[in-house]
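Here's a solo chain for you in C-alpha cells, the form predicted alone.
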Amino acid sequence: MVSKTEEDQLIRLENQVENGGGGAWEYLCLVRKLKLRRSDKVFKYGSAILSDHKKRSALGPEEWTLYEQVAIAAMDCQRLDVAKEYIKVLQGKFHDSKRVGRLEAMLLEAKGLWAEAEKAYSSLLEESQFDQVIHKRRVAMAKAQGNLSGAIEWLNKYLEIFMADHDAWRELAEIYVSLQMYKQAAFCYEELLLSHPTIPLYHLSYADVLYTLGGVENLHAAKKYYAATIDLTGGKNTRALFGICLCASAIAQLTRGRNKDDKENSELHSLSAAALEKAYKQESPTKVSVLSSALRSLKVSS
C-alpha cells in the first residue's frame, strides 16, 4: 500500500518531469519501488531514456531493469512494436534466462495468442514452480479471457503454495462475489482478518457478504463487523454505519419481538441513524430530507 507521503512524492516528480524540471530516472525508479505501474508515464519518460545513448550508458547495470520495466509498459499501452524490440534487446544479453522468457510470454498474451502464452507459462513453471509473477499472468489471462471459472482454479492453486499472499485472497473474494458465491467469498474475508485483523476494508467487506447471505445469525455477524468498521475508522464510515442500519431492521423484521436484544438492537440503529444524520448535515446537506426519508423506512421498535 503507498503512503501518503510516497504518493505526494510520486505526484511531484511527476509534475517536476512533466514541466521539463528533470527527475525522469528518479520517476520511474520510485515507480518501481513502490510496484506501480503508470504505463503511460513510464513509456514516455522511459523510452525517452533509452533511445538517449548517453542517458542509457550513464545508468551502468540498471539500464537492462530499464528495458524490462518500459517493455511491460509498452505492452499496457498496446506499443507492442517497442515491447518486442526491447525484449530482443535483452534476449541479446541475457540468453535463455526465465526473466526475458517470462517478458516473452507476456508478450504472446498481449496479442492475444492465449495458447500460446498458456503454453510458455507453464513451461516456464515446470522450471520454476515458485515464480509467484507466472502465478499471477495465469489468472489475469483467464480474466482477459472472461473465464472466471478458470480464475478462480489458477487463484486457488496459487494460494496453495503463496498462503500469506492477502492481495489474492481478496481479489479471489470480489470474483466469488460477482458470480453469487457468498460462502466461498466469506472464506476468503475470513482469511483476510485472521491475517490483518486492523484493516477496516476487510471487516467492512465481510460484513456485507454476511449481510447478503442473510438469516439472523449472519445479520448478528455482519452487524459486529460494520461496527468494527466504524471502532477502525473513527465513526467515519458511512457505509458502515449505513450497514448497522440495514442489518437491525432486517434483524427486526425477522424476529418480530422475539429477538431478546430488541433493546441493543434499536439502540445501535438509533446511534448509527444519528451520525448519519450528522454526517450528510456537514457534507452533503441537501441530501439530508432523502436520508431521513430512507431511515424512517428502516425504523426499528424498540
Partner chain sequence: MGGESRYEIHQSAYIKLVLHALKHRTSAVNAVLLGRSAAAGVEIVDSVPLFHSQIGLLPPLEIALIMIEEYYGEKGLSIVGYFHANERYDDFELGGVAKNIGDHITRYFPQAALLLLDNKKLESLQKGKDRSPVVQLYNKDASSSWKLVGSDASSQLALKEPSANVVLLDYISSEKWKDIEDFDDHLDDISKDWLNSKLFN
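Alright, leaving the form predicted alone aside, put up the form predicted in complex with the partner chain.
FYI, this one's just the chain on its own, none of its partners or other molecules.
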C-alpha cells in the first residue's frame, strides 16, 4: 500500500520529469520500490536512459535492474519488440538465469501464447518451488484469459503457502467482489483484519462488503467497522462517514417499530452528517447544498 506522502512524492517527481526537470532515475526507483504500475511512464523514461550510452554506463550494476524493469513495462505497453531486445541483452549478460527465464515466459504471456507460457512457468517452478512471482503470474494469466474461477483457484492455492501476502488477499477479495461473491470477499477481509487490525482500509472494505450483503445484523456490524475506520483515521475518512449515514438509514428502515437502539443510532448518524457538512464547507463548498439534500433524504428515509 502506498502512503499519502509517497503518493505526493511520486506525483511531484512525475511532473518534474514530464516538464524536463530531470529526476527520471529517482522516479524509476520509487516506482520499483512501491511496486506500482506506471508502465507508460517507466517505458518512456527508462528506454530514454537505456538508449543513451553515457546515461546507461553511469548506472553501473543497476543497469541490469533497469533493463528488467523497462522490459516488463514495455510488455505492459505492448511494445514487444523493445521488450524482446532488452531481454536479449539480459540473456547475454546472465546466461541460464532463472530470473531472465521468468522474463522470457512473461514475453510469451504478453504475446498471448498461454500454453507455452504455462509450460515455461511450470518448468521454472520445478527448480524453484517457492518463487512467489511465478505463482502470481499463473493467477494473472488465468485472469487475462477471462478464467476468473481458475484465477480464484490458483490464488487460493497460493495463499495456502503464502498466507501472509496481504496484497494477494486483497486481490482475491476484489475478484470475489467483481463476481458478486460477497461472503467470500468478507472472509478475505476477515483474514486481513486478523493479521492487520490497525489498517483503516481493511475495516472500510469489510464494512462496504457487509453493507452490500445486507440484513440487519450485517448492517450493525458494518456500522461498527465504519466507526473503527473513523477512529483510526481521526474522523477524516469521507467514505466511512457516508457509510455510517447509510447504515443508520438502512437499519432504521428495517427495524421500523422496534425502538431498541434508536437513540444511539441517530446520534451517530447526526455526528457523521455534521462532520461531512463541516468537511464539505471547507474543501468542497460548491457541493455543500447537494450534500445537505442528500443527507436530508437519508434522514427522512430513516
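This structure is a prediction, so every number in the text was calculated from the model and none was measured. Residue numbers count along the first chain shown, from 1.
Practice problem: Choose from 160, 34, 145, 165 the one placed at the hinge of the motion between these two forms, with one rigid part turning against the other. | Solution: Of 160, 34, 145, 165, the hinge residue is 145.
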